[in-house]
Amino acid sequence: MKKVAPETVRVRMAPSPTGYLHIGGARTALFNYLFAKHHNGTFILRIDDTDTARSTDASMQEIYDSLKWLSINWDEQYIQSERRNIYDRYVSQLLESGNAYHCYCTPEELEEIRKQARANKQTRSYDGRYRDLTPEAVQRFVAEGRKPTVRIKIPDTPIRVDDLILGSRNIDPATLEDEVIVRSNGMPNYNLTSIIDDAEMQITHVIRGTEHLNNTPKQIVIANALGLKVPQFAHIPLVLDSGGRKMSKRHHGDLVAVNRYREQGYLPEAMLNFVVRLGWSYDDKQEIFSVDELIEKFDLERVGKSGSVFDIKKLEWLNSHYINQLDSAARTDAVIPFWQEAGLLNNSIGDRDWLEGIVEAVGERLTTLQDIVPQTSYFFTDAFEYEPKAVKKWWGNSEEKRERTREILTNISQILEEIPTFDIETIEAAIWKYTDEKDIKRVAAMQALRIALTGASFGPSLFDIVVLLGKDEVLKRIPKAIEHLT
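Taking the form predicted on its own, give the structure of this chain alone.
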């Protein structure tokens, strides 16, 4: 692989603001960012909004927000719709040199050409019929009101594509057609704007997904026709699902949306570690990398050629790891917005020590920050349902067993009401004394009480729950459970 001169590296990411940032797009941004920083270079964000019909300001903002959330910060930024005059100048050059031409095909003609190509099993879907129009023909089409596109002329000689990951190959020009580079509405398309901006911005390396492989020879043709320097290309493998299918918005919905993970309480550090391993590997030992380590270790030689499988379980493991690295205060800060969004907590935080106590009681049970809501909602409200399976197992499904449970809860309530000090040690000792004297299985008593206080049969330590709820709340909830059993 060609060695890179550190002072020359300039790379870019060019997302289209037509929806949320795709996981694959985040990976492209990350690879470019790490490559630039590894070589002390420049990372450019270039918004490809030339598809005016589909581009939106909301999508553009979402891309910004997602990248900032991941701490993928750009050094320079450009918006292609603001560079129209630059593209127009290059298009004029292509037309004047004869390397491009106006095409007056109607939609009906194009559809007929495509049908014929499919019938003949041809790779080209345009037959070049308007390559060499006479001035009279042009005048006639203009009089008819036809709005032309502009097409680049594909040369007759093979097109060489050098790729830092996939190697070199020659593309047979017979497999390509004269590409539309300017739409009939006058807007330039991706292949034209991309290679022009790469040259104008002195991009040294184009690192992008293999879905762009078919665009590369076309962009090289445009660059050669304009006499522009061609950057080095590096196409990174597709992100695949467990069945080997490309992860796409169409087939996988918001599973590929970066903002989905932010909203569900994944940490950016986990996402970065997960995304970077979709195609890049360092060794078989290290699983967790800091950003500084990634910058130090990242290079294209360790990027694979084959697709990488999106494993949500791996992401969940990473996220749990990073959540558990947070101390109680930081973890509490992280979960407060999720409590607030669920309506469990208002903007007035209230008793901060109490909230931290809840987080400490939950311990290492969080896979995502959002998990804090179902795991702790009972601390904030008693408006919960008793879990049917838990009720049947621990409260009993016969009148005799339910009566026994009522008796246990009544006695525990009395013990807690009379207890001198409402702390874990005192509570635990008093309840164990009761269960041992009455020959009641500890687990039966504990689960009966847990369901009464939380509605579920699992969760943090029961005695933590009792203390965090407080004496008044506990003594209010137990009679409610007894009434339910009646």
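For the two forms, the rigid core is made up of the largest set of C-alpha atoms that agree within 1.5 Å on superposition. Numbering follows the first chain given and starts at 1. Keep in mind that this is a model prediction, so the values were computed, not measured. First, how it differs from the form predicted in complex with the RNA.
- With the core held fixed, residue 143 shows a CA shift below 2 Å between the two forms.
- Once the cores line up, the CA of residue 435 ends up 2 angstroms or more apart between the two forms.
- Fitting the two forms on the rigid core leaves the C-alpha of residue 14 displaced by under 2 angstroms between the two forms.
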Second form
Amino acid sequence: MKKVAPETVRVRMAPSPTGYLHIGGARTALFNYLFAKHHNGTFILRIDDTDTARSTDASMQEIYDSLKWLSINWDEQYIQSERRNIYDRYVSQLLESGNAYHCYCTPEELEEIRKQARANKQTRSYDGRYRDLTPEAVQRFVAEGRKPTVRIKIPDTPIRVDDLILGSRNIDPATLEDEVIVRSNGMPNYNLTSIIDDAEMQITHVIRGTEHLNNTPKQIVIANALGLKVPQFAHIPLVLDSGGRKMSKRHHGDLVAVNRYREQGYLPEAMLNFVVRLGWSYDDKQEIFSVDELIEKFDLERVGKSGSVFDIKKLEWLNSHYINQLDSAARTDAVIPFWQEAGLLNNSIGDRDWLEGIVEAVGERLTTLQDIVPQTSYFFTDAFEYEPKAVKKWWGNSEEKRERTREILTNISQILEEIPTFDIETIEAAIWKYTDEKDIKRVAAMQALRIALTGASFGPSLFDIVVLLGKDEVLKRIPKAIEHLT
RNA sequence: GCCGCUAUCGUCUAGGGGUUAGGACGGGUGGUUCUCAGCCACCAAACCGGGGUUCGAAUCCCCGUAGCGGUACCA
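Please give the other form, namely the form predicted in complex with the RNA, since only the form predicted on its own has been shown so far.
Entire complex below, previous chain first.
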């Protein structure tokens, strides 16, 4: 494997603004970013928007937002649609040197050519039929109103492709065809603009997904025809769905959108850590990496060759890890927008200490920040349902059992009402004293009370809940539950 | 169809001519506990197949097979 060239590293992430930033794009951005930072180089964001029909400003904005959220910051930025004159100049050069030519193929003709090629099991379809037109023929086509495309001439010598991850190989030019480099509407195409900009921007390493592997020899041909320096390539394997297929907007919708994970309460640190391990590993010991550590340790040589499946369970694990890492103040800050979004909290936040108390009570139970909503809504409202399954199991499904539960709840209510100080220790002692004296199973009493106060059979320590809810609220909810039981 | 890439537990992966093939996620079992989560302990789980080379192959080579990617006037 080749060593990194001594010159200053310059890499780029070149998304097309045709949708949100997706998981694969985020990983490509990260790999580029880490590689740049590791080598003290420059990370460039280049918007490849030569497809004017599909590119949108909204998409561009979302890509910026997602990258910023992930703290993948770029040092320089370019937008290809603003660089038309540069590409036009190179196209003229190609035309003049005879390395490219106008092609007057109609869409119908192209379709027919492709059909034929397939039927004949040919490797390439377009046969270069417009390569050498007489001036008369050109005139005729122009008179017909045909708008030509520009095609690059594929030479007949083998093309060597070096890849830092996949190794080197020679491409038989017979497997390549004269690619369209300028559309009939005059807009240059990806293969052209990409390799020109890589040279213009002095990109040293092109790190991109393997879906671009087959574009690489075409781009090398263009660069060679233009006398441009070719960057080193590193094609990183694809991010796959659980069925082993490439994750794409087309097939997976916003399941692949980085923004969606942000909205669901995933932390950027978790996303970064998750995504970097899709194809890259350090050793057999470490799973958790901070960004600084990644910058220090990231290396193209440790990127694998095969695709990696996106495993949401692993992401969830990482996310809970990073949430648990937050102290309660930071965790509260992180969670407040989710309470607000759910309408449990208005903009004025209110009693900050109380909120932090809730967050502390919830402890390590959050997988995503959004989990705070279902797990704590009962703190904000008593308009919850008593979970039927829990009711059946802990409140009882016979009249005798329900009577018994009513008795327990009534007793506890009384105990709590008469308690001298409403704090955890005192309450705990009083309840245990009660259950021990009456020979009631702790779990039975606690679960009965838990359901009365929260509607559910699971959650944080009940004593935390009781104290956080406060005496008044607890003494309101117990009778309500008893009534429900009657 | 054609061109290309890839192949270790379900998943992410480490390793790599001689290992009980390691870790993590997920799963399972037990313990702790007022429930859940967590934590602790333990368990199951893999080198795609066939040929070579070799004393020895999961590892190197070849051939298959399978999967995936590309096959646009998208990127």
